[in-house]
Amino acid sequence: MHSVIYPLVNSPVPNDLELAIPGSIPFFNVLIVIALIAHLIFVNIVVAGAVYTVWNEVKAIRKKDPVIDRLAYQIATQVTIHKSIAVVLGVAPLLVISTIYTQYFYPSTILIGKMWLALIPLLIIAFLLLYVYKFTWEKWSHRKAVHLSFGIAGTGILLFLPLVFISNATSMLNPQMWEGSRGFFHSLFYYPTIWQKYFHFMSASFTVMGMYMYWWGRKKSLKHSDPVYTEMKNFGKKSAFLFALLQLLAGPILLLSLDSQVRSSFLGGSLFHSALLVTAAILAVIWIAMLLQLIRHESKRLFVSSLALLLVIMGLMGWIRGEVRGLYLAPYMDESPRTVHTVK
């Protein structure tokens, strides 16, 4: 485990841009946390939406079902609505994070530039591929296996695009750790928090993924008998339960994983950050129970109520990881400020 101590004489650190930050740092702050939500809310739903399409139709071939088959079709719908707006929405934290985080932010973008600018491309690939999957589901029923390798293709480089983002922003938080960084593919078994990350994050994307199917099943249910709406409410109130639960494991894994002096806060060094991260795990169990009844008994009152709690949870989550952030990156914030005053 690494030690955010580093002999700040020799930090790798820049120095920050003359240019002031047009703004005062606790308004981006809560700026981050706001648009990093909304922004991951429409991830999620794509980049699980896209797994749950090809497994629900691998699942229709083998059982010969035509109701999971279009439940197959409903979901890579709502993936393909849904994926401009994920891309959208990612403008403001790429923007905000790179304004508060100049010094930290462009060196560890610089180490992995090659696949950081490889990001356009392979969206746009998996848009298209995406694109023609859901758009031959009719015509190439009868040729499935090609059709499915489209799908599969699409999803491999979705579940692969994260990767990206989650070693920008470790690296971004070592600084001490960059002259050893070796490109992408090296930064991912040389940090050490990246597939916890991972990890963490899809077990939050299905969970979301799941709630949003529930939310558009139950919806579409009320007005139509199609049996493909009730599959779609069971499959996603099921899939919210389940992973939620598995975030259980995930949340531990990944904190067990920061750095010792960043996770001894969190863990009665500092009273603040255990008070936040006490309030967030006991919110997740009691959302958790409430995702339990309403498997058990559905209720809107029920998932509105769960829907907040989850809203307030994610609020929660980004402000510990906004505290996180800060807690690596302190000392070298004290060795090289950044500009928040224009230099006269």
Given for the second form:
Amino acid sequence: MHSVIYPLVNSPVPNDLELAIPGSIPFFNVLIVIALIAHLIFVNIVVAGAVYTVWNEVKAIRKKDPVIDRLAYQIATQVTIHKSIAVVLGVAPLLVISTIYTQYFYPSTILIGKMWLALIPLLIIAFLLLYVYKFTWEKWSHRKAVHLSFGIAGTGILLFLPLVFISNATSMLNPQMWEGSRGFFHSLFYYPTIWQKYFHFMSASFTVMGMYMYWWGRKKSLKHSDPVYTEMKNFGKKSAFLFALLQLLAGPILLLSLDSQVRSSFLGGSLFHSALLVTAAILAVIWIAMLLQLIRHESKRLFVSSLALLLVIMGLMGWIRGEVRGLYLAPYMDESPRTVHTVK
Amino acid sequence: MDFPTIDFGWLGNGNLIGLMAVVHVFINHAAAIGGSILMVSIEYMAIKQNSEVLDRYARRLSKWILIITTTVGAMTGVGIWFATMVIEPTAIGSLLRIFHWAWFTEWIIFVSEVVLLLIYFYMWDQWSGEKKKLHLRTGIALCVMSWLTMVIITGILAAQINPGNWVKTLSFWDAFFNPTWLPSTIFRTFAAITLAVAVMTPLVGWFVKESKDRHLVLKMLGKWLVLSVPMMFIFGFWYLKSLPDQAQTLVVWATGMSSFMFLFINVLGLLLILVLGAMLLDGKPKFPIALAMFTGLFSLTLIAEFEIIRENIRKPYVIYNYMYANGVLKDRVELYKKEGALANSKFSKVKEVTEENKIQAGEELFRMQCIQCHTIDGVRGNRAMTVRINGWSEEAIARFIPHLHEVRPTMAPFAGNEKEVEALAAYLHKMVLEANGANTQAVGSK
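Can you return the structure of this protein in the form predicted together with the partner chain rather than the form predicted alone?
Okay, now the whole complex, with that chain kicking things off.
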């Protein structure tokens, strides 16, 4: 496995641009955490929602259950709405990362440039497929196989695309590996931590989608006695809990796959980093216990507090992510500093 | 120069950005800006006339606008950014440093535009009766937001071609409120409405079957058209005059047409659109479908032509008087000529030209300084080396390279030392010979 070389003799990182970064870097770093979490919540809902739509439609066909079919349709509608917001919310974190990590993010992007550009047609196709899927739900109710194939195709693309972002974000932290990089598919098995991050991201997606479905189903079932909302609520609760448990596995796996020096910072090497991780881990365990309570008894208060706690945990995770980035890049930053004042 | 390079081969790197931009502008102008204005105008008319048919028509339009703008529209917008990020990283990186907060503001507006569009479509049936006014206001807010995103992006695009005092002051405000911003913003606004009317008119008969309602819609479209076409003329002229002198002279050249053809086609086309507007004002439910079809197609061509001109007249710069189209800073050229471009490039595998690595060094240089616009053998003949330097000797190419910007003012100067000139010439000569040789053989064997 690789390790970060301290100190760097020949940094592979290009010099920063001549024009200064227009603002305070710590402020930008906070902005990345907030903007990225907002974006990821919507992406989580879209990716896991698309899977759950297909899953429930298949279940409805097999059980011949119209309630589950309507549940699938409800999720499909939410997916198409949330995907529009997910896209626009993705602009802000990319904007900030491009501006303050130009020297790292641009090379890592260009090295997988063809796949990076392929994101555009792939996302367009996925979104259009999912629109067809949603808008033909009733019209094609007697042609379920055709209908389902649109959902499966759209969902398949959405399951693949996070790998492109993960691959880019991982490559930007490993400049010393750029020279050996041979495009996107090679990157998937070349850089460390990619699949661990994918596993972490996917289990987070189904957790967040579960919470969303529980919230939506609960809100609606207070007003309507439609069984579809009860189904949604119960399905959501179970999904949130099960995948939260999986997170307890995904988190440590990711932690162990990090660079040894970065990992050791979080495992006692640095008091600050270790405290950050321990706090997040304890809160995560408390949160899972709350979810378990929620499955047993319905309670608005419990739900609201678990949601608030989830947001706090996500905030901490985002912060940790920022710290990990900082630790990986620190030696390069010393070698090729960022432009904070324009020299003219 | 400072980043890795990428080669999209036969398609051409620049064409890829252009393609993305043209598709985006079609959708953004015709659907998001012009289309929304017309859609909300129709809803307003439906309320005034108490017409259920017109209300349904506006609702159907909103569904199509939602689908198209949140898929192809939004993604090609992001796509322009992605494409420039991998092809012109230094240029887009610098623009982001100058305009970060303008882009950030545009992002906030963009988010509200999408949210408003979602509310507008999904609340159509819920917000009826007393709440209808609220729905209409949501639509108006949507139009304002989609227009504002264009206002901000136009500021950035206009600064690329005429950054005014920014080059001296490096002040954001000087860059944003550049001399070209206002005329180009107003020009684009009316171009968007014209485009939307032109695209929508042939489809009215399909959406609105009743002749009474069709009459009302066509009349409204006619009104927008007779207002927009003259405004395009006026602000288009002002826009032209606000360009740097050299860019003004390049407008006709950028289209590849003769001056006469350029004037003839554009003026006649716009006049025909105006004629359609006048005929629509009449509101007759039947109108010449051929003219409507022509208007639709011509408007799309016009907007594509406009974007191509805008990109081409900026040459040799990507940010005027600051950075050349290949991403080399104007004030770095002399340094690279002295010290060599390869020695100053982090990602080049060759740092110094030798007899052994000459061809490889040439390729690195081609990728660093030429590939942004040129291809070896590609879809656009006038940018393909197999056409431009067909039959040239290696020595002739080497003699031409140091002077190419003097002979062709649209070319950026080559920023490299003498050895690098020779390496580039050797590489180009070899590649052209191979490509043309292969073509000749292929033709010969047929």
